[in-house]
Each structure stands twice: as C-alpha cells, then as structure tokens.
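Take a look at this one chain, the form predicted on its own, written out in structure tokens.
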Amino acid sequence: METFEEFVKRILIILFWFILISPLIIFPILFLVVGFLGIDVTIVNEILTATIDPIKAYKLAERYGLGFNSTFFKIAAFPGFTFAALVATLTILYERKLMAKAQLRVGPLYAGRFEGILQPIADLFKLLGKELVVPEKADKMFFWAAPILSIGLAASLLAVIPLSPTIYIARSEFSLLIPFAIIGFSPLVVLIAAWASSNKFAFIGGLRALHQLAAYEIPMLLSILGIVILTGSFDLMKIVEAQKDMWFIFPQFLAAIIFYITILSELERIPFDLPEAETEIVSGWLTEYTGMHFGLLQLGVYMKFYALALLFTLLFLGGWNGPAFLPPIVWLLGKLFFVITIIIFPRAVLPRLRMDQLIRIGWAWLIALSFINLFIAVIESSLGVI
C-alpha cells in the first residue's frame, strides 16, 4: 500500500468481508447462548430485526429507554461525548488547515481529494496501528489510567453546559461552578501522568504545568464573578437569558480578555505551551505516550478545547440569542466557530513565554485586573448596566 486510497480500500474489503460473514458465526451462536440462558426468543427476534429496520430500531430503543430524549442518548451522544468527540476532532484539523494558511504553508492536503479532509480518520489508523510503549520504569497502573482520566475529565465538563434552551444533559442552580471545579482536577492528571512515565523531561514537563495551571485558574475564577453580581445567578441558562438585550463582552470587557487569557493557558497553548515545549523538553509530559495513549490525551485536551470555547459563548456571546430566522442552535455553533478561530490563531504567530514572564503575568498582572474588573462590575450593578 503506497497511497491513502489503497489503504481505505484495503480497510472497506476487510469490512466487507467482516459484515458478510461475522452474521453466520454471530447468530448460531446467539441463538445457542438463548437456549442455554432460556432468554425469551421474542425478545432476540426483535433486536436482529432492529438491526436491518431503522424504524424498529428507534421504537426498540424508546421502550428500554434509550431513545432520542434520553440521558443515555444525551450523555454518550448528543449533546454528550460523541458530539464533543467530532467537534475536537474537526477543530483538529481545522487548526491545522488555519495555521498552515496563516503561515503561508499548504497543511493537509492528500487524505482525502478536498483539502485533506479525510486526514483526522487517516492519523486515527496511523495511532491504532502504532505500538503501545510503556517505559520499563514507568508505574503501568497510573501510565495506563492518565488517558483515561484525561478523556473523562473533558467529558464530565459537558454535563451541565447548555447548548441551547432545550438541549442539555442535566440542569442545575450551579451549573456556572461546576465546569470549573471539574478543571481544578487538570493539574493533577497532568502530574500523574509526568510522575508515571518515569522520564525526567516528562516529570519537568509536568512540574511547569502544575505552576502554570495553578496560577491562571485564580484569575480565570475571579473573572467570572463579575458576571454573577450583573446576574446573580450561578445557573448558565439565567446568565445566556440575561444577554438578549446585550452580550456581556461589552460591560464586561476586561473580564472577557482575562477569560481568554486563561483560556489558552489552560489548554497550553502558545504563547503558554511550556510544559509541552519541544525544544526544551521534547515533548513534555507527554513524551512517553505514544500510539492511541497519545490520541486519546490529544483527544481529552481537544474536548476541553471544545467545552472552554462553549464557556466563553454561553458567557460573553450571548450564548444561542440571535434573530429568530436561525434556530437557537445555529446561532451558538457560529460564536463557537469564532471563539474557537481565535484561540487557534495565537498558535500561528505568537512566540513561547519564558517560565518567569508566565508566572508573573498569572499571579501579578491577571490577579490584579480581575479585581479591577470585580470592581467595575460592583459599579456597573449599582447603576444598573443590565
């Protein structure tokens, strides 16, 4: 195989091949695990029918309670996992094609006929084919279990953001706090996974990212206190309603840079990828991990990429408000689409920070400006701005 269209035609045959036969082997032996177990044959009869008619499918799914409106739907789909999952994947690439547009560079451009569209699918077989190194000192329980965590600390942030009025995995009174005291676990899996590689630039790597995390998550906090006195409410829906007259970019000006600031420092990218900095440390905390260890790491810093965008939408943009010749829905994906451009394009131009400029900007200068904008926002409500 020399070329992409060879190796895709190559994975359609096997799947060919593998639909074609797998049922000759797979039902007899259901059929046999039936009769042993005495399971109802009904029952087995309506789910292989399920699976060659949609509409049985559907109705199969809304009686065992796994249908469209359901939290298992809600939470492995849409607006759950799989959703995030294709958004950090198309942010992947994305932020590849912008880049190399900014810097003057083609990026992907043969996986796929149309500007190497297809290239998020070819890295995925490009990681399931690597090798899965572990490092003969490294703690295997907890190098094995970082990626884990790291996917499901981005998932968990999805659970109480909104996407619109009606589409949403669960409500609360809080839902504003609960995303950020889920990041506060960032820091620790970062370390975990430095500390469990047993590879001194990982170790180094993850050292940085403790202090840089530590330091930026203050003043991300305090930025967002200044949306609560104009609101106060802790509950995004209530936050997003209280923006259709006007978004809180323009009251909250200072807050909303602040956010953003922290925003790229939580997700370590340039100007504040020090703890990945590869001409240092090769490749930071991340050096040891490798095959789909890495894609899934990759993949939980994407998903968190996704839900910190959605933050700043739903906090500054205005959420889903909009005329009303676009549903709600469109409206948020456009200003996520925006949020998610301007994150990326700091990457293309910007240079890294020393560790000393990284840390005086965290503790000093933020810290400082989010209690001027605390203070901004204690006026803006005593005259009733909103």
The other form holds:
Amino acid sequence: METFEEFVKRILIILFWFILISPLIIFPILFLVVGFLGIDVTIVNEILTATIDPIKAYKLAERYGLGFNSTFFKIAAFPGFTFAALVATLTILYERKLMAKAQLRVGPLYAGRFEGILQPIADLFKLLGKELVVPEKADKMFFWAAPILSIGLAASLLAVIPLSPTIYIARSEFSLLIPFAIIGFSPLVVLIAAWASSNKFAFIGGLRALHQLAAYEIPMLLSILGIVILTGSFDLMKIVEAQKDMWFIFPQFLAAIIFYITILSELERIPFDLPEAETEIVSGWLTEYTGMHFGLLQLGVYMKFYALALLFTLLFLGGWNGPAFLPPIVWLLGKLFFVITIIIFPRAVLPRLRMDQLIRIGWAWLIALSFINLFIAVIESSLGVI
Amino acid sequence: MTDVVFLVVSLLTVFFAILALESRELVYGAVALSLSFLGAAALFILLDSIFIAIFQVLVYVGSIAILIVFVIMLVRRDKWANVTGGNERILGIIAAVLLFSTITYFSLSSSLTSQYPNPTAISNFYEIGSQLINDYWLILQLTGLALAVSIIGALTMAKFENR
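Counterpart to the form predicted on its own, namely the form predicted in complex with the partner chain:
Zooming out: every chain and molecule, the one shown earlier first.
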C-alpha cells in the first residue's frame, strides 16, 4: 500500500527521467525531420531550448506579448484566475484543518509529510479520476453548462477588484458595483444546476438557494451604500485611499456586520447552508454532480469566497494601507487571511438555521438595519467624520 | 468594428427575446429572457453609458429575471401551459403590429430624431444624480409613491388571502 507521498514521488521521478532522456532521443529525431522538411532550424531550436531553460522561455513569451505586464498574464495568472484558484484551494485545506482543530479532530493528515499539506493535490487526483455521471433524465445541456458557468461567474468577479495600487486587471469608475451586478447571476446558475439534475433533493436545494440568495442580495448592496455616501465614489481604489487614516469598520460598524452576514449567506455556509444541508436533502443542488463537475462547482464557490473576502478587506479593513516597512500586497494578504479565518470559523461551531428564521432575518432584520446604517452614513458625512 | 459588435449583440438580443417567448420549456424561457436582458446591457455599454448598463444587469437580471424564475418554480405548470391557437394568435399579431406602427409613427414624427444628447453628460453619473434631484424630483417622488402603493397593495392582498 503506497501512501500519497510515495505516489507523488513516483510521478516526479518519471517526469525527471523523461525530461533528462528526451533531449537524447526525441530532439535528434525532431531535428532530422525538420531538416528533411526544410523548416528554418533556428526557430525550432529556440522553442526547444525554451522548454528546458525558464529564462529563455520567459523571453520567448515576452516577445509574443505574454510577459508579466501583459493583459493575458494578468487575467490568466496573477492577480487573475490561477492566483484565485490557488487561494481557493489553499482555503479548502485551511478550512478543513481549522475546523478539525476547533472540533478536537486532526483533519487531513496522511497526504504530505507536514499536517496533510498535499491534501488539495490528492483531492484533485481523486476528482480527476472519477467518472462523470450524467443522470439519464437530466437536461444534458444545462447539466454540463452549470459547472462552467459557476467557475466563469466566480472568475469574472475578480476582473475589477484591485490587489494594490499597481496590481489590478482592469480599472473602472464603477469597480464597486460591477461585482455585485455579477453576483446577481448566481441564483440563476444554482437554478440551472438544480433544475437540470431532475432530482427532488437537488430541486428543493435549488429553491432554497433561490429564496436565500434573493433575500440576502438586497441588504448586501444596501450595506455598502453607506461607504459610497462617505467617499462619494464607486471606485474601489478611491475607497481604499480614503481609509488611509481610519478604516471604515469603525464609522460603519453596522454595515460591516451586515456585509459579513450576507457573505456567509451568499456562500451558503453554516449557519446559512440550507441549500446544501447534508443531513436533510443529501447535498442539495450539488447532489447529482460527480467527479470534476463537482470539483469545478466547488472551485467556483471558493473563488467567490476569495472575491468576497477580498471585497470585505478592501471596503472595511483599509485594503493595502499599512505601515511602509512591508509592501502593500503583504498587508492586503495578511488582512485577507484574517477575513478568511473569521468567515470559516462559524462553520465549526454553529448549527443550521430554519427556513423561516432565515427569511425573517433577511427580509425583516437585515434590510431594516441596512436602512438605519444608511442614515448613520448620511449623518456621519454631514458631520464630516471622514 | 463597433458596427459588427453592435450587429452581433442586437441579433443575439432579439434571438434570445424570441426564444424566451417561444421555448416550450419554461426554464429555458427564463434563462433566455435573462440573456436577452444581458444583451440590452451590452448595447448600453456600446453607447458608452456603463452606469446604466450595470443597473440594467442589477435590476433586470438580478431581480426581475429571478422573480420570474420564482413564479415559474412556484406555480404549477399544467395550469397555464396549454395555449390554444386560432383567433387569439391572430388578434395578438394585429395588436402588436398596431402598437409597433403607432410608436414608430409618433417617434419618427416627433423631434426626437433631431436631438442628440451631450455625450459627456451621459457618462457622468454625478450628472444623472443631480438632474434626478434638481430637475426631475417630482417624477422621482411620484415613482417612489407608486412603488410604495403597489407594495402596500400586494401586502394587503396577501393578508386577505391568508384569512
């Protein structure tokens, strides 16, 4: 019985020998073929050396407009999709370990030498290896579309959220509103996934998600309007700059609490996890999804997690503002880590709400409180607090 | 380039609007409707008014499409799925053609065709806010009043049905 660590080691050894031997066998054959066909050898030579030499590979990429400052790199790698997916994966591992520690368990332990650190990779291999089961009576097109839509939606949230004054994908005058406009789609994606499964549990979960997301989107948007009143701008850059002296969590404490609760609800986390309540309706709207379909849906949810935690950091915790001895991005990631921790923690300790309680909190309490918060913001801005 | 994008976007918008009406499956119709709203938002972006585009997405896709989905999910399907053909269809077509030709006639004969809005005033949302508060405050208040009345009416009707 080989452990996961040995499995990874075996694959790495195979890769190592392949890279070592391939120049000796494959390259001469390739050059013979290229010479025989009469193609310019220098281009082939350049590409082949780039596969071995990272510096040359980078120079080659830069020549074709794929360097660190190109739009493609920003969208695909940093601060775009790959970075967000990496943070999302690490969040899953961190969540499992933190919940385990809080509940006096050990959590993932065997993958990797230190505290199960390789567990995300093991999960990825497991999900990739599983069969993609599509139910016979499912709506095939929507069933396949839902995971792709979910991850596309989560990735497009990141387009206008900046990480520091210099690290961003796109700048917009309305960078605060655009993520909320995109979040408005998420009930539709859940509905597509739930309806296409043609499963009773999935459908009940989808209906619950519809109720929940529709109820909590309104206080989410209303709670941030206080900040817009205080700064007079929808631009996230300007909102963060306005927090140089005082973080908005102090004048807008009520808004921070409302926004935090709506984040929990938007991500369908305990105590608001009615749409996928495992003990009641199997796994809710995710019931019929297996293998990498499930993986993509989960990754979409956790990328949304990252985007919303980032928004909380930028809106209430001063974003990248901090003493100058560390670069801004480090301050931002540190605060982000704290926010992720406080978003994860209720899952370890709280029970689940009932449906009527959930609806009552959303429509009766949170909306009323966010209107009160708007009045507070108006009073503060007329008194000149900021 | 813009013309090609405009053509594709408007064709898609009209296609999804037709699909929303004609599709047999109501859920397909709801998704097609929200995609057609999205196409309208894209048209607003092409007109350089991104603020209105964002609110188109927020209000129409985020609220109205979701409300329609709610209704589809909560109402039993067999009650309203059987549309009888015949006279109603012809009457509907006649009414639609009449409405369309009336609107086209009046908008072409009015002074709308010779007026061009100031592009800088449109893209600036501060301008929208100050115009709403200063010039059109009465219409704004009346709209708010109408919405409040309709909400109160809906609440009373729900109360009466419960009794």
